[in-house]
Each structure stands twice: as C-alpha cells, then as structure tokens.
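Given as structure tokens, the chain that follows is alone and in the form predicted alone.
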Amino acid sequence: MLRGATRIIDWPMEGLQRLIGERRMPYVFLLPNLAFFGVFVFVPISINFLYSVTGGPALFPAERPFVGAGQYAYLFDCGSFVDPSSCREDHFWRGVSNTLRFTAFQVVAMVLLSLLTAIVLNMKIRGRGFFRAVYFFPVLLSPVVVALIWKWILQRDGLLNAGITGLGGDKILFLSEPGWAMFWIIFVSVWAHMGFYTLILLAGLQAIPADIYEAAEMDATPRWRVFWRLTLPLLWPNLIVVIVLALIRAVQTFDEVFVLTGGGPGTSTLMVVQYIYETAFSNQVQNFGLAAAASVVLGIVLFALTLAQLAFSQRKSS
C-alpha cells in the first residue's frame, strides 16, 4: 500500500522533472517555503516602508497621501540628539536613550555572568547536570510569564517588600522609582535569557582540547594566566556570537519591560519598540506613518547587527 502511494507521488514528479530538467527540481521544493517567507516577511516589510513614506490617519495605503521622507525628517528634527527634550518627537529619542542605556548595562552583565556561569558549569562539580538544567529553565518560559512572576515579587505589596517589612524595614517602590525600575528590568532580562548564552559559551568551552590544559598544568601555569592566554582566546569566536546576539535582543526588547513597568515611571523605561507600538496602536491619535518610519530605522540597526553576526560566524568557520 505504501509502495502504491509512493508511485502516485513519483509519477507527477518524474513528469515535472522531464519537463523542467533535473537541475531545476530543487527550486520546486524550495518554492513553497519561499512563497511563505515572501508573504509573511517581504510583503509586510514592503507595506511598512510604504506606510513610512505616507501620512494622514487613514489605515488603507491607497487613502494615505505621499509625504516622502517627511516622517523621517520629523523623527530626526532635533536641536541636539544628546538631549531628547530638544527634539520634536522627544518620546522617540527618550526611547532611543533608554534603549542604549539598557543595552549597554544589560549586554555587559549578560556576557560576564554567562561567561562566569559557563566556566563554573564546565568544572567537575557535584550536580552539574542539575545546575545546567536550572540555569536554562528560564529560557523556556514566555517573556510575559517571566515578567508577571517578577512583577508579583517586586510590586509595592509584593513578595520582596513583604520580606523587607517582615525584617522591620520600609517598603521600597522597586517599579515606581526610575533608578530602581531600570535596574530591575535589566536584572529580570539577564535572569530570563542568560541560560541561552551560557549554553553557547559552555559548548565553546567543551570544544577546547583537554590536552592544552594538561600541558599548562604540567608547566605549573597559574589559573588566571591559563584563562587569559588559553581559554579566552580560544573561546573568543563564541564570545563574539554571544555579544552580537545579546545586542540584537537587547535593542528590540519589549515584553518584559512592557509588563513590568509599562515604560514608566514617566518615560524612564520607555524603549524604542514600545514607542513604535504605542504610536501605531495605543495612543489616542494613531500615527501609522511615524511608527513605520521608526520601525524602519530600528530595522536598519538590527540588519547591521545581523550582518556583523554573519561576518563573525563566517570568520569563525574559516
């Protein structure tokens, strides 16, 4: 029965192969995936770019007037890019400023803690398999679930404040004060995603030949020197991949921040992606063109980071 079904499939494929040639057959199998990719990736990108060069409140592109680079000019109309209050669209530049600050601290903390954790988990410690699973578990959770758990812990009447008041202290507004809010969204983001980068670095550590360490041990080389002269240079390709991937993820962060603080207090934790979402869908006056222009700018940044990742990956493989 299975052989008969196979022949039914083979017959049209053999006819198609005779018609277009054997060398063109791979494209037949790739066509469905390319069509799917085009419909759900290239078409939305094209529509988004079309919105970015049009204006007005209308939803349908045919009803929107062409404004050229007007939306981009409005976004970049600033007295000083260092001072968001001098820009016409100050919320966008506050989002850029917050995103840069978040990315700088989060990526540094992510890379350092992931590297430290990978080194510890690569040692011969008791329960190593258990701890590897524990560190990777948060990666399996939805970002929204992660944010809701930590919001329950950090809110004014949350678990952490219950512990503080139980010890005789005063409640701390972890999510309502700008300094604390930025610290905790960085902390939660690192906690949620560190396991993924730890896994990459752990794989790199395990790929380093043990003979190198045995030779260093025979020469009585200090551990710090082994790390700086052997481990770090051999792990550098994996470390570059981790840094680039962490940068890409940090720049487009949204879920955890939106659930934890909603961009507040004020605009102290407003990120670029949240600005795009609110400008297009959440504000009382929806400005699809301005949101589309901001997303194109963000897309260019992410594309540049992706090219950097590909370049480093090719250098690693060569």
Contents of the next structure:
Amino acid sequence: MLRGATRIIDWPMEGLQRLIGERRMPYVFLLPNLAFFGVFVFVPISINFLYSVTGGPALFPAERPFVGAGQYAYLFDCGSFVDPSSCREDHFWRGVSNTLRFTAFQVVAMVLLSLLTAIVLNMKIRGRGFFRAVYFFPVLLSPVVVALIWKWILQRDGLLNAGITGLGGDKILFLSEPGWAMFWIIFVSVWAHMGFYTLILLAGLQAIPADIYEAAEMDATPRWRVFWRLTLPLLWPNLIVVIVLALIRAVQTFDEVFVLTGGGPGTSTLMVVQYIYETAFSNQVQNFGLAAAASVVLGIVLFALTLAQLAFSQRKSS
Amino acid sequence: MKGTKMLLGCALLAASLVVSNAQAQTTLRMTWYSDGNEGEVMSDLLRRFEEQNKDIKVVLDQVPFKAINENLPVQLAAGQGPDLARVADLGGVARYMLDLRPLLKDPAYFETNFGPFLEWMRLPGDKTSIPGFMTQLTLTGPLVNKTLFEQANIAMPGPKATWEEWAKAAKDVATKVQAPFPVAIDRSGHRFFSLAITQGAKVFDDKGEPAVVDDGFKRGAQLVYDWHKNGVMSKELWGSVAGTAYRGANDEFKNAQVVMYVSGSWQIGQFDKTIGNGFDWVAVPTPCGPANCSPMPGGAALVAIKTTQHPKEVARLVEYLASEKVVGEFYDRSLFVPGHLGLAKQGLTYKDASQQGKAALKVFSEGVSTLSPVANKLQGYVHNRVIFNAVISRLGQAIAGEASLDEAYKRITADIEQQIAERTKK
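Next up, the form predicted together with its partner chain, please; the one we just looked at was the form predicted alone.
Now the full complex is given, and it begins with the chain already shown.
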C-alpha cells in the first residue's frame, strides 16, 4: 500500500530527473522554499532599496523622484561620527549611539547571566524543573506585555517606588532620568530573553559527555580549571550561537523600549529601529526614502554580524 | 411532489429577491476616532440615517487617534482609504479629500455655517471646495483642580492672570497639598503654541512663510524650559518620550495629581464622566502673555475621501450628518464646542452635562472671541504639523538636557525647512 503511494510520487520525479538531469534535481526541491523566500524577503529588500534612492512624500515608487545617494549623503552628513549633535540627521546617530551602548551592555549581561543560570540549572539542585520553568516563563510573554508590566513597576506610583517610599526614601523617576532609563531597558530586556539563551546553553551543557568530568574528577582537577579547560571549550559552539543571536536581537530592539520609554527621556533610549519606524510612519512628513536608507544601513550591519558569526564558528570548528 | 417543487420555487424566488435587495445596498466605510462618547453618538445617528435611507449601510470603523495620524495617511496615499474619515490634521490630508460641492443640494448652507473652518480643509489656492464639516471645534485652555486650591487655601488667579501668575499659584498649591504635577501641558506642539502666541510668537514672516523662532516663541520656550527646571512642570510629560510622540496628562488629572492641566475643550466629555464627584474642576480662560490671551483653535472634521466609489451616497450622508438638527444633537450629546456658526450663535443646552461640564464648555466657547489672527493662521496652515512636531521634538531634547535652547532653536528651523522641502518635492 505504502509502496504504491510512494510510486505515485516517484513516477513524476523520475520523469523530471530524466528530463533535466540528476545534477539539477536538488534545485527542484529547493525551489518552493526559494520562491517563498524570494517573494517575502528578497522582493521587499529590493523595494526597500528602491525607496532609499528616491525622495518626496509619494507612496508609490513610480511617483517618487530619483535622488540617487541623496538620502545616504544626508544620513552621513556629520562633522564627527562620535558626536551625534554634529550630524545633520542627529536623531539617526543618537539612535546608532544608543543602540551600540545598549548592545554592548545587554549582550555581555545576557551571555554571562544565561551562562551562570544554565550552569546552576544543570546541577542536581532541588526544584530544578521548577526553576527551569521560572526562568523560561518570561520568554513566552509578548514584548509589549513585558514592557507594560515593568512600566507599572517603574512608574512614579509604581511598585518599586511604593517600596522605596515605604522604606522612607524619595520617589525616583526611573523612566524620566536618562541614566536610569537606559539601565532599566537593559535590565528588562535581559529579564525577558534570558530564558531562551539559558535553554540553548543548558542543552549544550547536557550534551557534554559525563565521562569527561569523571576523568577530571579522578585527576583531582580543580573546578575552575574544569570549567575553563573542559566546559567552556565544549560549550563554545552554543555560546557563539547565543552571542550572535543576542547581538542581532539587541541591534533590532524596538518593541519593549518603545512601550517602556518611548525612546526618552529626550532621545536617550531612542534606538535605530524606532528612528526608522518614526521617520517612515510616525512623523508628520512620512519620509519613506530616509527611513529606507537607514534600514539599508542597519541591514548591512546585521548582515556583517551574521557573516562574522559564520566565519568565527567555521574557524573554531576547523 | 408537485407541492414540494412549488415550495422550492418560492424559496428560490424569495432568496433571489433578498440577494438582489442586498446587492442594491451601498456600503460606506467611515474611519472614526473618539476622545469621549462621540463614537456612541455617531453610531446612534448612523442607525437613524440607515433607517431613513435603506439603500445605504454605513460601517463605522473605530480606531485610536494614533491610527488616524499614522496609518490613515498611508492608506490614503495607497488609494485604499475609507469613504469618509474623521481627521484632525486637516491640512495634512487635504490632498486626499473629495470636493462634495457639486454633489450637495445646498452648498451655501455649508459655506454659511462652516465657512471659516472649510479653509482649514483646503489646499493652498483652493477657495471653493467643501470636503466635509467640523465634528468639533476645539480650543486649548487650562483645566484647574479647584478642590486642590481650596485644600491649599490659596486663591485662584483671576481671568486676566498671566502664565507666570498661574505657574506660581499652581506651584504653591502643589507644594502645600503635595501634588506631583503643579502644571501639566500636553506634549503637543499645538498646545505649546497656545502659550507661545500669548508671548508674541508670530510664526510667519511678512510673505506668509514659516519664521517660527522669534522673540515671542523664545519667551514661550524659555518659560516651558524654566518650569521644568524649577519644578513647576514634571519631566514625565515633555521629557519622558522621544521625538514627536504625544503625551497627555489625562490620567494624572483624573487622579487629582495635577493642579492645572493645559489641554483643551475635547477633554470635557471624558472628565465630566470619569471625575464625577471626585473633585471640583473648572476651565479657566487662557492665561495672558505680553501679546494677548489667545487660545489655539483646532478641531476635527468628517471628510469625504477622493477614492470613494460612492460619491453621491457619501454626499447624502454628509448632508444628513451636517444638517443643523443632527449636528446640533451630535455636539450637544458629545459635549463639544460647536464647529457650526449658526449653532454657536444660538448656543447649546448640553443637557447631559453636569454643572461643571456646562461651565467649562461656556468658558471654552467664550474663548473663540479672543482668538488671535496668528492662531487662526497657524491652524489653517497646511504644514502646521511639521512646525508642531519640530517644536516638541527639539524642545523635548532641551528639557531632557541633551541640547541647549539655542541649539534647539537652530534645529527647529532646520527641521521645518528640511521637512517642508521633502513634503513638497515633486
């Protein structure tokens, strides 16, 4: 019965193979995915690039005047790239600067805390299953829900200030002071996503053969040396995945920060993606061309990060 | 068998009649946002319209105000808009509006009663089109928590008091009763200009081109900046979000945390309903500056959209809704200042409003007579939102400590030039 059914599929495939040759057959199997990917990824990327070389308020590309690299020139018109206020489009560069700061602190905190948590959760401790669930639970929440929960905690009359005033302290405007606002968006982001990265590292830890540790124990190797010489190298492929995924996600950060601080106070938590969104849709003049140019720049950065990850992991495995 | 066939035949005939009737009905889509209960009132009026016009069905798509400002313009640019929409950025979407004049039975009625406001819906050079009517006229102005003044035993400043006098009084009250917000002004360029124009801001040069940063403007900006420094205003509104984001203090006012809330007449309906007997609140005339005591006018209009497939039906609906009796009921039940000159002259009873709601509406309605020509001109300017957005974005940065006021002024001028150039690029 099953053989009969597979023959039904085999027959046209065999015919096709005879027609186009064996070497071309893999492309036939790739075609559906490639078509899907093309329509929903390559075509939008191409349209986005097209917008980035046009100007004006019109929506349809055919109605938009060609401006060449004008949008890119406007974006990069800076006295000094380390001083956003010297740039013509200072909001973009403030977004870049904030995103870099956010990424640096968030990724380091995320990786270290995820690693620590994964190591603890890999030990034979009481209630291990419960703690694994607890750490993973925030991952299941929508970013908007996460941001709203923390907004209620952090606002003037929120839970945290209630605790502070209960202890005799003064209320702190956590979301209206630039330093505090940046701290809290990093904290909330780590809290919300740590469970996912912990899970990846936990899977990596569990894949390390136990006999290696037994051999180390027999040799009376100190714990820190076991971690440094055995655990870390064997966990390296998973760590690379975690670092790159965390990096890409940090650069793309938008929803949580947008709901929690709206990019403020001032522009102290304005991220690049929020800048793109506001330039294209939220501002009165919906500047699709400039937003598209900024998103092309962001796309190139993300592409470079992905290539770096590939190169790094290949070099390590070789 | 014969009877069954007969029955089947009748059923088919009935079904085909129902289908043909349904096909004859035109469906109009109206995109709508609400500040208070006006969505419910409009639903009521539409139900009555449908009863009188069986061939038209109106679907009311209720969306947040943000969607009207951000999503609707993209929809309209793509030619995918509704048949009608309630919009606040009249100049910004004017190019997508349909001129109903040739389709209206009595265009003179619209000219007579909505004339000055029709100009806000027209593109430069257009002197005749009638795209719709005002669903409300709004005026900016302060709403004051009277109970907090009484608790602090401090007298409220009089009708001609200056901004500085109000700020001092509100700060004193807030200190005494420990209210966190002595003065709250919506994070909105429109609201800022209600202060700046009283300080003498002219906004335009002699040729009618934007020349926003002048001495009057600077006086207004300096006041807002100083108030944030000396605690009259909290950073939570102007300093807490980035860019052009709007931020109001509705919840804070309703929770009696604000002594004086500079917002506008559109808040009356919801405050009347939600504050109830919680505390006494009053609307007061716009505080005065060296130039005048003018509020900023504004409002929302229900307009026909150019891409509609049913212009005649849209015109019939607009005629019905804009008719004196219907629009009068709409303003009355929604507690709105009428954007209809005839009704404004007659006055409305606002029978559903509380005494303080009625009093507040009276104060705002009287504000119409104190409107400065600059305020009217700014409201009618097609790129006014470009000006409003540049101001809140850059002033917000100065308040947050990212830039000095002088840097903010330069950026405001540059932003306005660049955005108007981009908007008019062909």
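Small disclaimer: the values here were computed from a predicted structure and weren't measured. We call the rigid core whatever largest set of C-alpha positions still superposes within 1.5 Å between the two forms. Numbering follows the first chain given and starts at 1.
Considering the motion between the two forms, the entry in I240, L50, E217, D77 that lies on the hinge linking the two rigid parts is L50. Here the chain acts as two rigid units, and between the two forms the smaller unit rotates by 13°. Here F37 exhibits a Cα shift of 3.0 Å between the two forms, evaluated on the superposed rigid core.
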